[in-house]
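Let's start with one chain on its own, the form predicted alone, as structure tokens.
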Amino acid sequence: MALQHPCNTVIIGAGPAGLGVLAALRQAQLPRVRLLERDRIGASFLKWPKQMRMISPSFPGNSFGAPDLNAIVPWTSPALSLGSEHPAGAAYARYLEWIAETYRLAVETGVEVSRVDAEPDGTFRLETSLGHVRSRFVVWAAGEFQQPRYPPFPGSELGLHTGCIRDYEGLGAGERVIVGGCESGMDAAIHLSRLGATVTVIEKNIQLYRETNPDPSLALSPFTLDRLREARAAGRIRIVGGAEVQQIERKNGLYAVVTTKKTYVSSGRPLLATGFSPCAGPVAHLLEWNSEGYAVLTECDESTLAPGLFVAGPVVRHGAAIFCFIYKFRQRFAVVARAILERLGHPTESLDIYRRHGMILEDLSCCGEACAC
């Protein structure tokens, strides 16, 4: 079946980051726009360990100009919603519903997007489950949760990455080494820890204190670092840094992480917490790559290859500024709604209210501002 009527805007991903875009066009009351999920609302929280929190904290300061940071319109606070500082996936895809729910944003699930193409006429093909889509604009926000990055040294597929994880009670005690001592590798440490494992994690540029760098995606945020502590008093936690892992090998029912400093034994799959790759499956083509692996996007994140593709969501990237959490991504929702409604002739006045809550970032020179204390 074919679009009979071409969109002004397909996004494809309901995760924060399309429910977001999607809610900034619907306050323009911009018409044919279509939301489209492979799976479900808020798939990628769902899949969380059950154990696992949001480091960023939830907190209700709307009313005072404050908006709550994990809030993806300046409206809403999952503090309220959830009744929860720290919110468990499961817990965050609820608020993600409601949002959906509250605001009539229209989620067509369970279409899986195969290929997207930029056409002569300046329109976008998406190439679809449910068949042909024609759109002016295409937003990709699919995030990055769906692809782990698997190391390159050899035997890396004899660990288990953090990923694919959905319940550390059922990984058992015993010795367990982590590969990877960033957010996800010290949650898994602190949280195999108190199911009483003794662990090592390896971390060859690990950054244990904020003052090292005080962007919160370079470095631990004070919610690990305050369970961490606690975590470690109890003596079940080994940190080694500038060491490198070197291969996985499995001998006589364990599991030998080598390592440019010393052998690390693991009684259980060494656990993988190596982080997600970029993800842009149908669009990628449509994008230009840094040697990082990320997209080159305008000032509007925008593809330079590809006029009218935009990505929203945690693989945003400029410069040095790194716009993976919830509170940084959502800063350019309105920025890449007023693009798409400039360019359709379509009134912009209703943005106005990212600005006055403080969720609309154009200046970028202000990003890694240090702090004086």
Ligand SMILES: Cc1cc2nc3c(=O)[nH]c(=O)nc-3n(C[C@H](O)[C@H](O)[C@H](O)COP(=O)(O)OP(=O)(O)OC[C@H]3O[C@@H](n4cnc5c(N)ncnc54)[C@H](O)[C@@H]3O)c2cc1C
Given for the second form:
Amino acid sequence: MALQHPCNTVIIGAGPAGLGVLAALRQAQLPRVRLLERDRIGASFLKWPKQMRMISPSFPGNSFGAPDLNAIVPWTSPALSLGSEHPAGAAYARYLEWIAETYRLAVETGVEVSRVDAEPDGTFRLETSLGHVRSRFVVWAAGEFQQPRYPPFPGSELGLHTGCIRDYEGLGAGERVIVGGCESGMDAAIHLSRLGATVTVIEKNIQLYRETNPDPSLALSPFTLDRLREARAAGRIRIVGGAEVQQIERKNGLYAVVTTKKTYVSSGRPLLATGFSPCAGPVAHLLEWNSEGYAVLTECDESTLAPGLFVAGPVVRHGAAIFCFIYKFRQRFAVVARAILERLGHPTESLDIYRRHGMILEDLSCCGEACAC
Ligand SMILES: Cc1cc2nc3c(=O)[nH]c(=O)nc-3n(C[C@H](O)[C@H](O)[C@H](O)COP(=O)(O)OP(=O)(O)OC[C@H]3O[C@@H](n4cnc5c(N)ncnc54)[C@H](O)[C@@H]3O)c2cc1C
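Any chance you could show the form predicted in complex with this ligand after that form predicted alone?
Let's see the whole complex now, leading with the same chain.
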């Protein structure tokens, strides 16, 4: 049966990217679309530390042509549905659940996709925990939060990656070293200092927290700068810029973090705020990878090796354009959906709403433009 009727599209991952593409295809009433999720809707957000909040603000500007930055469907607003400007992970997962219910998005949870292969007839064969599935198109939307990146220096296994922390309260007070001073590292420093810890943040890029940048993917967000100013006033956060960690050692029940400047002591396990890697296991062999570890994609976010395989979410990059925030990668949902619909000869007018709501970005030349003030 499955061999005679392949799906039109299988989407993998029920985070904002997978649900956003599904909502666009559902809007077009495309039949035989499945979304497979190994855990549950919003699983990555449910794994966020209890204290962590979205750094991108939610505000219900939709009716004046400025859609909520964290919305994944044009006419929705997490600010309205959650009553929060910086929702916690669990709250944002509720917004995603609400989207799935309201727009009747059929999500099959508890289904792991372990391998995807391109078949000679132009379809894809997916190995899943439910058995094999065939599909004309595949959208890989598996995110990155579930794959912490561990740094290559000796002793990194002694550290605790911030992606594995569920609650900062359990880490206690004392002296703590944090490796990495981007958003996750500063977020950890703020929460730990509020809980009474003394924190040293080590960041190799000395400019990161000193400069503003028109692209929040390359500088600390205003939300974090505000919180950092407040937290630093309490005098428990020290930031060491321009130092690179070379090793972590365990000494006399403490941890020595050896850097190119000096050695810092951490009473608890040093925290590794060293980022995340794209999860691509089942489709990795179908993508061409650049030297920075990102997939090379066509102008409609499709694999250059396996036509019909699309990528959605924070791992999409085109040159200097980094799509790591929801307000950025949602601009590509309609681009991917339109490519799929057009190739199936299915009408695309339903996607006009994305343009009317300013939720589609095709000309990437504006990315990185400086602000006037
Ligand atoms: C610490 C942190 C903070 C962030 N804060 C913000 C923020 O404030 N604002 C913002 O806009 N962005 C933020 N981001 C960016 C963030 O990556 C995205 O907001 C979002 O999580 C990405 O959505 P996604 O749908 O691509 O991935 P996810 O939300 O990670 O969803 C991917 C889903 O795929 C599933 N999956 C994975 N592999 C398989 C498989 N083989 N088979 C089946 N299912 C699978 C997972 O279980 C998961 O549910 C943050 C990221 C991090 C890491």
